[in-house]
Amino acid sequence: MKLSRIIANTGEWLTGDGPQRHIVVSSRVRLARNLRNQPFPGWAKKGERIEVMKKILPAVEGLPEMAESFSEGMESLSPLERQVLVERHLISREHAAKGAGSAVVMNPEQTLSVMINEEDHLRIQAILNGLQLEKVYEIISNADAELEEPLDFAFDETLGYLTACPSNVGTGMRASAMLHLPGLVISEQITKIINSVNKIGLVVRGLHGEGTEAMGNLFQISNQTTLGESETQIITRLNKVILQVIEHEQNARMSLVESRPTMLSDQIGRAFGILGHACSMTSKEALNLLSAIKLGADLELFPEKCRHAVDELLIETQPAHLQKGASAPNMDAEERDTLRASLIRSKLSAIPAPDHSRLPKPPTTQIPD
């Protein structure tokens, strides 16, 4: 299947109807695996990486979940196509820089993708909409078991799966959830939550993972330890923490609705006004303003169809997606900002203005006679 057909659809992980989707954008599990007696990709010569890829590719393409999959060597993808896959969270920024001897395979639904010769020989990823860590782990565990039959993975009875980075040794698993947390950000509780999460062995990152900024009030929470815990224990512990963060976000939103409804209405109304009339807009500004509209949809200030439009815009307004959609790989930043604003105006034109009457009115202060 061609990449253009794959990316023509936003993907199940963003447009699905998973549990807790009003706060949890997606659940993701990634496994790192390596072939026994083969140098890790970072130490391997070009010919060795190509030989490893030749061994792995048929096994991955033969997975039942990969029927009608997209499969391509990284050297055959343009820089723009690679960046589109990064923006879709289907490959890492590091993998986007790879060349001969590296490849990517993904299913049409974009729920299962495999990076070949990234930091490890195999990076298998499953992703679903909402809070579905157990289901995501089941998908990726089945794929892992199927791949273990034709492929001889590097495994130590004491240490577990051997990986290029020591922090991945053991299960080789990273589980994460991406959360939309505007309530905690607006109420200035987010730093406290992040510090609490970090203290219990989990880590909070930005929109595109390690070293990236949390734009649009989107945060990734994932496990930091892969050694000493089973996969089930990691999933269970992460799921418990995510549920607690969800509760804190819900309480923060409820408190803001009750104590600061005018401020909320103003933020959401201003965001809708700017997005509906701006002629130029950066990616960062768009994400932050769309976050306010997403919150407004959660608070039922907008009709349900608004939620889907915003979810699509979160992806479609990213730089590479704009250039790919316009068939203009050499578009400069100013041209992208203009196109981004035009696309947002077009999509939001079908959405009515926020219904502020759905939020409670603030108490009227009595002025003494």
Given for the second form:
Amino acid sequence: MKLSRIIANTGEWLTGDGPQRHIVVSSRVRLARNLRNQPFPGWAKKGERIEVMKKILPAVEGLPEMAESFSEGMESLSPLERQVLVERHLISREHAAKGAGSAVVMNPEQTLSVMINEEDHLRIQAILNGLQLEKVYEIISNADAELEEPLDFAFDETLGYLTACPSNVGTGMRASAMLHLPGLVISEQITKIINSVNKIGLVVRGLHGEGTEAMGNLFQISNQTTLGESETQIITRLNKVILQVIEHEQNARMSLVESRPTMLSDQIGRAFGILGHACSMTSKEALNLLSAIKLGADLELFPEKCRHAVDELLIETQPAHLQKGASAPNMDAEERDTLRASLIRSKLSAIPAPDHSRLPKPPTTQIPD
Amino acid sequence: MKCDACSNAEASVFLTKVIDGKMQKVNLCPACAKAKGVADPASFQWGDVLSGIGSSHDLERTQKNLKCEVCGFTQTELKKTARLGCSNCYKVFSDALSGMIKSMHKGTSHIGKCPCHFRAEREKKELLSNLEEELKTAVESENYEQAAKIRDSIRILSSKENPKENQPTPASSFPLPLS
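Here we have the form predicted alone; I need the corresponding form predicted together with its partner chain.
Zooming out: every chain and molecule, the one shown earlier first.
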């Protein structure tokens, strides 16, 4: 299947309605696997990488889930196409920089993707919307079980699955959820939450993982360690913590609605105003303002149907998606900012202004005669 | 007290973390603490602080000229990249790695999913150790009839483990060729 056809559809995980959808954007699990006694991609010579890829590719393409898959060597993807895949979290930024000897395979629903010769020979990833880590793990574990038949995975009785970086040995698994936490950010509790999550051996990261900034009030929570705990234990522990964070976020939102409704209305209203009328907008500003609209939709200031438009905009306003949509190969940042603003204006025109009366205390006071 | 990261300067930053009642301590000098972002509690990740610590000591102590016979990866490369060359490297550099792995993870041995063929072997091992435990209790309680039964099961199970030793040699099981 062509990449353009895959990209034309927003992934299942972007549009569906999974559990805890209001706060949890998506759940993701990745497994690192390697072939026994074959040099890891970072140490292998180009010829060796190509050899390994030739062994892995037919096995991955043979997975039942990959019946109508998209499968391509990294060298034949344009920089723009790679960036689109990064923005959809289908490949990592590191993988986007790879050339011949590395490949990506994904199913049309974009729920299962396999990076071949990233840091490890195989990085298998499954992603679903909302909070459903168990189900995501089930999908990925089935794919893993089918791959271990034709491929001889490097496994040690004590250390478990062996990986290029010792920080991934054992399960080779990283499970994560992307959370939208505007309540905790506005009420300035987010640092406290991040610190306490870090203290219990889990990690909070920004939108695009390791070393990225938190934008649009989006945060990724994942496990840090992979050895000494089973997959189920890791997922159960992570789930428990995520549910607690969700509860804190809900409480934060509730107390904001009660104690500072005017401020909330103001932030959402201003975001709506700027998004609806701006003529140039950076992706960072767009993310942050769209986050306010998302919060507004959660608080029912906007009709339910507008949630979908906001989720789509969150993806479509990212640089590579914009450029791809415009089919202009060489846009500069300024041109993109203009295009972004106009895309947002046209999408938002279908959404009515926020209904502030939904918040308990109407923020407008009567002007005395 | 010396810094755990560079083992040169005097440590003045002391970090402690408790997970499930297990305590981990790291002592850092001001320069290393700053380099690892400890000063900014909002951004620092415990794992990033830990990764690499312990490894420098181990790497110094172990042989410098170790080289993986499968992929040619060397101790120097390991120190430089904190990555490995291939799955066999885990055996070659096990001394250097043990400290690193211990400091990075919750435990030192894998629990959880195994490839199918490993699972079968592991289950057999577990079954054997359970039977041996039962045998011990049976003997202790002077239940010899039960003990004999358990002993037989152990024999059958362990003979499956080394099929070549306990099975008749193929030659003798074939009819002799007619002369």
